[in-house]
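Given next, in structure tokens, is a single chain: the form predicted alone.
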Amino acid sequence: MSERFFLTAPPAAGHAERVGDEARHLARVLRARVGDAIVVFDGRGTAWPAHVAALGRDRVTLDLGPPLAPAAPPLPLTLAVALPKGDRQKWMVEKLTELGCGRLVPLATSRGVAEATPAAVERLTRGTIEACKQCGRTTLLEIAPPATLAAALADRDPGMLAVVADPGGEPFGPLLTQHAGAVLALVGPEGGFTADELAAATGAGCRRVSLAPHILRVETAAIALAAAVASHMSRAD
């Protein structure tokens, strides 16, 4: 068996429990037996491999071998993100964890189709957690609180290249070549940012850029954005 599991807190002593519905599933679903082997990750960056030592009706106890070699560390972007609708959501945070994107930020904007609350902030955690389990991942696509526009624009930290998504702007890949460090992408909702929004975000410094020939939804362009930092830090590598 190799199937992963997100350890919510850290081991102590060479040993983790898992509880309620990840036990039943490691116990029930898979039918796990002990001495069976998977793996566990914290979501900051470490993994063990690990033996079922226990199982209990809603309780698995491990026991942890010495963590694995480190992972590639996330990519230093944040993609500030006007959240599109429903099931879309969780297949944009799933392929955004996939392709190692740092954060991402829920943008609140004047044209904006979905509304970032608490739970719905909670379900794109979980999102990221499962898209982990299944990619190899193991930090946790950071889903920060939901802000403005120019909350997010405030929040950028000095020497990153800021950009926002826009049909008319120049190719984002060779401005990416001129640009070593973290990156701030913007991304509208459905009807694109008002004139007033993208005027406030190219008055603070933003870029505009384009990400192909047509149109792009929501959440085809935060992965085309992550697409093409994954594919440039590859190469600087």
Given for the second form:
There are 2 protein chains.
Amino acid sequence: MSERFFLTAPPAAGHAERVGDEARHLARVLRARVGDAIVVFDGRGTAWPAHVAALGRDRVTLDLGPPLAPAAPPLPLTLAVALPKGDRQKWMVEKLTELGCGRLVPLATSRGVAEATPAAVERLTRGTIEACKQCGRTTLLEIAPPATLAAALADRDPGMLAVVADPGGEPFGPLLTQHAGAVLALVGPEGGFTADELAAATGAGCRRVSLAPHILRVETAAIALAAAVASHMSRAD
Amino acid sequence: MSERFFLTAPPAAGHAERVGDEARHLARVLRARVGDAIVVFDGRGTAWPAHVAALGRDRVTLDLGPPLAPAAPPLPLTLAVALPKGDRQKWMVEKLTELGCGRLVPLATSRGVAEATPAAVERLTRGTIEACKQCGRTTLLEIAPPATLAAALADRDPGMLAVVADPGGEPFGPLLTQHAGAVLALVGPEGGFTADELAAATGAGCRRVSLAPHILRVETAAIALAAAVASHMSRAD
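Let's see the other form, the form predicted in complex with another copy of the chain, since the form predicted alone is already up.
All chains and molecules follow, beginning with the one already shown.
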């Protein structure tokens, strides 16, 4: 075994525990044995090599080694997105996690179709945990509380480049060559932002950016924004 | 109705026909009526407004108007990709179509997991047709015959920027600011290209490019490459 596991509780004194379903999964599905080596991460940037120290019915105890060298930090990118539905939401979170996006804000818009209910937010969180395990990321994609367009815009740090995905905008790539700092990017729902919403965004200083020659689905626009930023800022470890 | 339909046979003298399953779909599922307005496209760059002229059991006749103004041509981007499996393949084709990628070459590699069988190629083609209908693209993503790495590299046009996705490479974005022409991008299988394959690619002039701070799944790397190119070259109509 050299699988990666997310720690729901922080480790203490070089030990960590997995209880309940997580313990059963490790013991029964993955058939872990005492002494097996795994990697655990806390979702906040730290990962440890670990060994299975004890296997109980509903509790697995792990001995942790010294923390591993830090993986790349998330990109300074906040995506505020009118969530798409079902599988497209799940896919979007997987891809945004792989691409290094730092923060996802579910955006409440006039034409939005999917509400960021607590159950939806929990699903998104599970999605980023799974993607982190797979791609080696140690910091979860932060799923922020749902926000209106006004709140998302008001919440941004000074110096952040703010952009709104809009088919009629300027190409996004060249803009990134002139800006190395943090980015806030807004993605509207299927059907787009209303004219009022778009005016509010540009009025608050957002640049309208075009991402592709065709109208993109919500999750495609979000992934394209993250990919464009990542391609300018990153180098994998 | 204002739906978009792909014409499997070229129109003649201002008329087109849909036969068999396509006719039944239009007549029974979508309940088309004589006089209904739709849009049809040939997958080679032309779209027409059309009216349902006659509805038979297995045949629908359409009257076509003059061609619509051309949509954006595909990006001069060829992606040679060691195909991922199942749903990830389907998603990849949908996203590459939306993002404007011109050509997809299924790449045969040492560690590849999915073979580009005729059935798989047909599935990919159906996938790009569906995505074209949805995003307004009138030229299909070209699904090229499967090729080895050597063949994909030998087949490229002079002047093409050739890159290979590699976590240790240089960031891809800045490279695109210096290159406005055609791009050939190679994506290896889960587990990556072998050292020999990577050496063959760089030996043939490929630049190694990094796309994100983490190891990407195959379909994510392909989509990220297309998004990076699209963000530099395009503006939607």
